[in-house]
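Below you'll find only one chain, the form predicted on its own, shown as structure tokens.
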Amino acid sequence: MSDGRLRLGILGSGKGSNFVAIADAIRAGSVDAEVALVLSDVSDAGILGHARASGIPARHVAPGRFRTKLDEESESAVIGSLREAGVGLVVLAGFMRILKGEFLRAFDGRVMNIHPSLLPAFPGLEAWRQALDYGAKVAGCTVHLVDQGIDTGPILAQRAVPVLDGDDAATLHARIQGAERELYPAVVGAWARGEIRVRGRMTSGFREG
């Protein structure tokens, strides 16, 4: 902690492709931060394997009795672990549980997520499939701060992805994921440099390129 770099706590439930993109950007020097801790609610999640292979502390936290959120004991354990690791920004990388209440109070304005749509369009699960079913011509991804709603927090950055003729859910999702792996590290890097400013729902300071 002595070098003053932003310390990230990354939460994920799956393969961890966005975590890998962020970690690669840190190693390349384009994100001035360090990953202090990776936590997952899934014991065999790929994100834990990637973190351990990189020498980053990584642990499974049993989520408790609920299907869509952490129970109070698990939430307290996650908060405690992140605080102990000196985390300044919590980054959600495919974390499939809703964070509410005490967690968001503990890290007020410091929980970041990426969602596979151009919010406020298509919040919730399988947003790429929602876009296809609706007949949208443009999809994309959004980096936002997390609040008490579902994908409703202040928007930090977005990138559009065209819906091509002949796209199915798999091909569209894959292209959106490619955009996510570029956009998410860029936004984390801008946050680490102190470039992003948030006032209510208004945000400024991030510029692509």
Ligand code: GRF
Given for the second form:
Amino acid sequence: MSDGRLRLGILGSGKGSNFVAIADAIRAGSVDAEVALVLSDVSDAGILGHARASGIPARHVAPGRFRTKLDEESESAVIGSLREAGVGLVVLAGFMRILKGEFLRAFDGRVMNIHPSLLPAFPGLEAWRQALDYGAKVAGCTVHLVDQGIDTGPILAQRAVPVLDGDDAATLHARIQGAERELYPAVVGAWARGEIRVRGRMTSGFREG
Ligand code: GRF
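Condition change, the form predicted on its own to the form predicted in complex with the named molecule:
Following is the full complex, with the preceding chain placed first.
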């Protein structure tokens, strides 16, 4: 099953542009990893279509009875599928459910997320809109490891973008997503090369460019 490359398990609920950016970077040879499995809690999510179109195993997992998290049965199914696929790094790419407890114990220190703000500013939903409504002049995105909190785990990398006069939620979001599509593959690539070190909240080893 394995050629020794890091095996990624990607979880998403939406259109999958971050997944596509990572898969493109793998194809281009700048990320030495393999997408072993894509899972979504949304049966018609674009991310599943993108994965299937490139021949990557992709599966819908019914999330169960909660709105913001997976129920126990669903969480076990996700953990089981990722383990079965030999996943070494879980990459959250627009996954809209909170993962805690059992899941984080199963993949301790090996769950990455991208958030559309410069954390710790604007955690939670629609962070670009929060930045705009606050009057921030700089926005951006953060790649971080996932811990028990919401958008609180150790920061691995950040990229800033300006908030321009005349921006609305859509134009600012698009600019942030452009930054995400470059930053996320770069961080996953550095992780795959073993360059990133994590000691508590302190991380090092990621360099831009
Ligand atoms: C991204 O903007 C990311 O910041 C957030 O969810 C969005 C996912 O977009 N966590 P996509 O599905 O990767 O296109």
